[in-house]
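For reference, the chain that follows is the form predicted on its own, supplied as structure tokens.
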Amino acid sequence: MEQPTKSKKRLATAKELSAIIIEYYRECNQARIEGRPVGWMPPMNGAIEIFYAMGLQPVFPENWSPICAAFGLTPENFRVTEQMGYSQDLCGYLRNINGYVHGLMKQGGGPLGGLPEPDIIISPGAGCIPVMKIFHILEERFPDAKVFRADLPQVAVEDIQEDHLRYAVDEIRRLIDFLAETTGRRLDYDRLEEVVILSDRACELWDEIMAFRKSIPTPFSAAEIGIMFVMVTRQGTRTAVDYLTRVRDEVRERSRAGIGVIENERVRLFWDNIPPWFNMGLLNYFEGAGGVMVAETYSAAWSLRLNVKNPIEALAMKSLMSYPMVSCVSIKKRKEMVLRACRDYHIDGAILHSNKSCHPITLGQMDIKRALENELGIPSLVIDGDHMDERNFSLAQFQTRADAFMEMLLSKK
């Protein structure tokens, strides 16, 4: 098989998603341009409503991962960071991110524009090991960004208490304070309800656009979850709400029609974990025997409806919820999120990627394997991979390993 690296997309609204991501990176560098102040931060936490509310500047670094192995610079930052001494074994995110503001952004080299230097870095304290290293490493290689050190409780979403929201709160309090300090910016706490009700608004259309993948055929498939750009960097904005509600409308028109990813839709299928960032083309695979990713783990991450009534609390009840979903959540929620998927999507065989590269994620695949076959009767493939560092992956193992199991499930049809 000649490795497609990009995937095909049947939605006319993701193709139109290039033109977003660079406009916000455009808008990113313009910010530097104009002295408008640029915070990096981790994804999915109560800051980025904070920022938009503020006319600041968010960047994510994580996110930025993602775009090198896209555009094909992965390789070149890992060398730069395996020459540093760092391990090839550690999480790819952080490997790309070091070694990408310690070379090619040195050099003033990257797609898009590259990253503006921040000045700001929001320094989470929480989340998994390797996100908290990540802005370590930023702290150092930035010495005149101003940082916020952010604490907050991990406990996991059934475990949090009162008292973990109130501390939560007085957290999302001294991050506005610090703000308001290091710009000169104060906010507006009409403003930052009206960012609120946006973010709000964008995760209840991303909820609709995935209950739409339910449908028989299937409106749409794992290989276009790009479309979760905007709810990564543009929540709060008009931006994600009017280009969700694109995507919702063209998704339930699709879902009405009978209208499916491939002609003849056999085979449902979900897969666990992150995706290949680096060859999103992988997730089309089986449609050449009838099979479509219906659904996927990772998509679940990214709607967490908010108290708009509330709006400080509502963030902080944000930050609280969005660490467990990697750091804090048991093997047995896990297994219990993904049967639910399973059963709500009408899968007929799950693809658990064994991600070298997010161990906290792949935690527990064989007593959801079990759990799979034992309770739903679902047969599941374990595949060996990376969701960064192609070095960790092959391709003639996983099409010899994809194509034995489509036998079987089309066998069992």
Contents of the next structure:
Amino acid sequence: MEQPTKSKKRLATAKELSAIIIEYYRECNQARIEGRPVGWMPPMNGAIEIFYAMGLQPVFPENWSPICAAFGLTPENFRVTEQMGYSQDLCGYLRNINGYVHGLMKQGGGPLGGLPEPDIIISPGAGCIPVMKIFHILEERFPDAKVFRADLPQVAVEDIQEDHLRYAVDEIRRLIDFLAETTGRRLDYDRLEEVVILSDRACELWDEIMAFRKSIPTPFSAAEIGIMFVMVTRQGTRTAVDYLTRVRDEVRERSRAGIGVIENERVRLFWDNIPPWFNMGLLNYFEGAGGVMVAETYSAAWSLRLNVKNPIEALAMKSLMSYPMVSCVSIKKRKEMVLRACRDYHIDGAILHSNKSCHPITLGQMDIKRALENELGIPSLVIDGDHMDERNFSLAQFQTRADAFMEMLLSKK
Amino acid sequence: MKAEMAAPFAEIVQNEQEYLTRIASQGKRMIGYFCTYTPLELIHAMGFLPVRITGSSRRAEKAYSLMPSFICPYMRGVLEKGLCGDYGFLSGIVQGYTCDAACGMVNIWEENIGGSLFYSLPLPYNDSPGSREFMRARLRDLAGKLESLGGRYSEEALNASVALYENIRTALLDLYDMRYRGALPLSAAAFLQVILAGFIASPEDYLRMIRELMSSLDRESDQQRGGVPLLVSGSIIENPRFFEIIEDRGGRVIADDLCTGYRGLQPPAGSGVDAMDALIDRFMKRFPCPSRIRAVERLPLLLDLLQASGARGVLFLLQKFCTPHLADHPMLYREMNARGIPSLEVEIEESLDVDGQFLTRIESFLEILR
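The block above covers the form predicted on its own; next, return the form predicted in complex with its partner chain.
After this comes the whole thing, all chains and molecules, with the earlier chain placed first.
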């Protein structure tokens, strides 16, 4: 039986990522030392740009979960959470961060210097229920932090209307006022414009990078998707733009030179849902039989452009769009996106990760599966798993089913 | 226990499909919903009958082909019934965005069962002039969608619907008051049937039935019912067997924090400059579902309920995989425990046979409370 592994990376720039991660968490802890206010917030919304524009430090507890998984801390965090009475049926992100803030963090431990305590908590009334509940838990754990109760409508991207946008714009303005009042720092709107331009540039680069995956062979695979770390934590900064530019250059070069992930790419695969952070090596598993994970759903969350002429509205729109694009708010839209990706990336087969830790992405997968079969003739394999909790995943079962799936796909070639 | 008093309600619940098919055959159009945060008054005012889609009474078979096993039994049952054609008479589904599963189910229903209108209403999490204005815009948008199905909006009709639902909720809350005083001669199982019928029956018929029930209760008068008084907290309870077991074993369900109960009734109405305003005001002041609010803010409400009702313990009767309730439970348990209030958590699985483990656990719990 193979043991959990880290993903195998081929891009030189993907290997640079660890330095960026280390630097980001160093900066987070340094902020605390320097007295720069630290705010904990959910990812995929416009608060990150406001924070960078105001010289505040954003921290993303959700992103901390993959870090904990990579460092093998998840079982201990789960143990702490379960001892507190939380059900194993709850999202692994919730169980991990709760365990961390009540366990290791209290002992002053954790990799990369750990997370600095928050001065501010941006507690969402938006997104999925587990994310909201995570922040309710954090509010309780850090009673001295100033809490901003954000409110964003969960609306399908295709149904966004003027009133949704107006409300989201008002919320962004309310956040700016709250931060000014809480930290004593004023937002420089010229600086915000610069940040939004950088953020949009990162999105543009992201789309460019993703487009190179259409090449046959693909220059990089889902195993390198850790590059989205800069989209989660560094959007609106020069760091993200510079890094993504380097990734784009490398990917472009590999694409032009016809360098693939493996020597003989025979089957192109698509991954739906959040990857299993505790065993990212699974994304390389198919390579032995000539299969490459060419694309995935999750990267779509950053595939949107920002109207730099109206930064506040752009951030409101970004906040409205990111979550619905990768959830069940509109299965119609997600199906359309997956079909388009599978068409554009010349996909032969899809792996649908039925993810116990993420109901919003898992719901609707069967409709996507049927559409892939009926409209594109693309077969899918559903695997049962969990993006955080390896107890909900059977490696042996995965291998058996993945092998059979690959055999079937190869027989069609 | 006067179970026969609840018989007309139980009959509607047990013959839900025949009842609704008959109404549909008379030309009445219906809109389905899952959650009590749906603006029933608006749907009703525009000429549709809002029908809460039930599910837990059906064992899932077909549903597994469309949804994973880790979604709550209620939603699995809902989908099963939809796929079996039980709700063929619905024109569509309107649903306030409360939990992720319900939001996904609106989509899955649209993809696989079909209908003319599928509408997820984003509900504000904050109460502010801006959030009220936003909600008003959304309700107007929904009204527009209902108009496209042939519905007709008028302020007068909405006023009348707001008043009608207020009367229903007020009457039901009167029954709750009687229950707190030990003066409601209905078992919890029978009372649940009274509540469940309200999700199916036309509100006009339902109000009449509740009033008839109340007048018969007045005539019967009552002596105190015995048993250890309990508060039951959770989401949807459709199977009266849970309550039968509790009361057979010497407990008494005296209060609840259920969306098949008190949570959907309080307050009976809101206030405002017009009916839409009143609808929004009520939504903002609702006795909250955990999907909408923090556990720390639910706690004092539950403590108040305990005090008002005289309940001596809390039974958390939760749908398995229900994130909002499961995420709140440890904090509520801890705080109740710190105050010397015993509580027990039981998760509802799909099985229709609830007797086994539930019976053993409830017996032990009641033993502690005696």
